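First, one chain by itself: the form predicted on its own, in structure tokens.
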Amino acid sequence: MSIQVRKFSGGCGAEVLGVNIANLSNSDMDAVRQAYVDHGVIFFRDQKITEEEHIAFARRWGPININRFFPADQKYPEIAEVRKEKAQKTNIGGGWHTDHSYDVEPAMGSILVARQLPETGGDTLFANMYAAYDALSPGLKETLSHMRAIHSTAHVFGAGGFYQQTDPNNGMKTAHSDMPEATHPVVITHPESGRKALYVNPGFTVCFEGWTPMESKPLLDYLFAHAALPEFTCRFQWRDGSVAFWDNRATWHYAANDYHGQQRLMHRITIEGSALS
């Protein structure tokens, strides 16, 4: 069966069919890469890949980022565990965000593999930042084209941040110092597609450069609500063997927290990126 790329929804993403990501030829890899660039997030089904194959696939895209906050798999430090136990109420990634936007060189993308799933729930939602930008008015596009925003992680992963306040036993590593912060353009030009994308997110964007958080809030709130409109999003239902690979420069994602009392374990590898412009 030859590779097929099928649009997943009207708003976001594509399924890549007829492929085994553990054994891709160079030509197949080119097709997968193009689907990734075109759609921002791509989904694979029935991929019975090992941890070693997960790592090998990631390395074909670039250097692996060893996550500083997530607990790592005991045998494979390249793999971060996205885990929720039966007794936990707070999940990891339970709000719209973009991975590593708080880094000076944000992550290119993340490859998430389902390892243990609840009987129901635990879907992941994605939002298309190309489409969100395209739908803005010409006047707002012009205004945003001159703006930069500050992204921070202290309020999320810091000693007094969200995870420590809500669930201190979730296994996340708490940083007491060296909390990352970075400034990026509000509108970026994607380095591979050449398309413009909105680059702010509710998880880590705290204010506009030169503005106070209070001054920034009304416009940020508008952009956050706009980008999360249903027409820009999709919802991916996980099954055994499912893999999602998203582009952090072109999408947001949101892990639904609707499976209390059940376990869920995902393996995530994040790929290093570069400075945005």
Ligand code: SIN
Given for the second form:
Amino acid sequence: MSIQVRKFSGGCGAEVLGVNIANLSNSDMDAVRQAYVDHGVIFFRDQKITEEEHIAFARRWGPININRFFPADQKYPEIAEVRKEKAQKTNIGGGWHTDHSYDVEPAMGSILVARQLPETGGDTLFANMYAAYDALSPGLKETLSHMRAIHSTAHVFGAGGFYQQTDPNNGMKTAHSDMPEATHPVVITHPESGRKALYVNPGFTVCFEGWTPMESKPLLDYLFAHAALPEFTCRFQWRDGSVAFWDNRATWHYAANDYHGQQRLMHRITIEGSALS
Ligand code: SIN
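Right, the form predicted on its own is done, so what does the form predicted in complex with succinic acid look like?
Below: every chain and molecule of the assembly, starting with the one above.
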């Protein structure tokens, strides 16, 4: 079967069919790369991928980022565990966000492999930041084109942050000193597609540069509500063998926390990125 790329929803993502990601020819790799650049998130089904193959596939895209907050797999430090145990109420990534926007050189994207799934629930939602940007008015696009925003992590991973407050035993490492913060343009030009994308997110963007948090809040809230409109999003239902690969420069994601009392374990490998402009 030859490779096929099929849009996953009207607004976001694509399914890539007819490939085994553990054994991609160079020409299939080019087609997968094009699908990733075009759609922001791509999904694969029925992959029987080992941890070693997951790492090898990730390395074809760039150097691997070892996450400073997530617990790593015991044997494979390149693999971060996204785990929720039966007794836990808080999940990891349970709100719209873009990974690593608090870094000066934010990670390019992550490859998430399902390892243990709840019977129902535990879907991941994605939102397309190209589409969100394209739908803004010319006036707001012009205003945003001159603005930068500050992205921070202390309120999430810091000592008094979200994970410590809601579930101190969830295995995430609490940051005490290394609490990165970065400033990026509010609208970026994607380094590979050349398209403009909205680059603020509810998880980590705290204010606009030169504006107070209070001044920033109304416009940020507007942008967050706009970008999460259903027409820019999709919802991926995991099955055994499912893999999602998202582009942090072009999408947000949200791990639905609707499976209390069941276990979910995902393996995530994150690939390094570069500064955005
Ligand atoms: C994440 O935010 O990386 C977690 C996504 C998921 O578990 O679905």
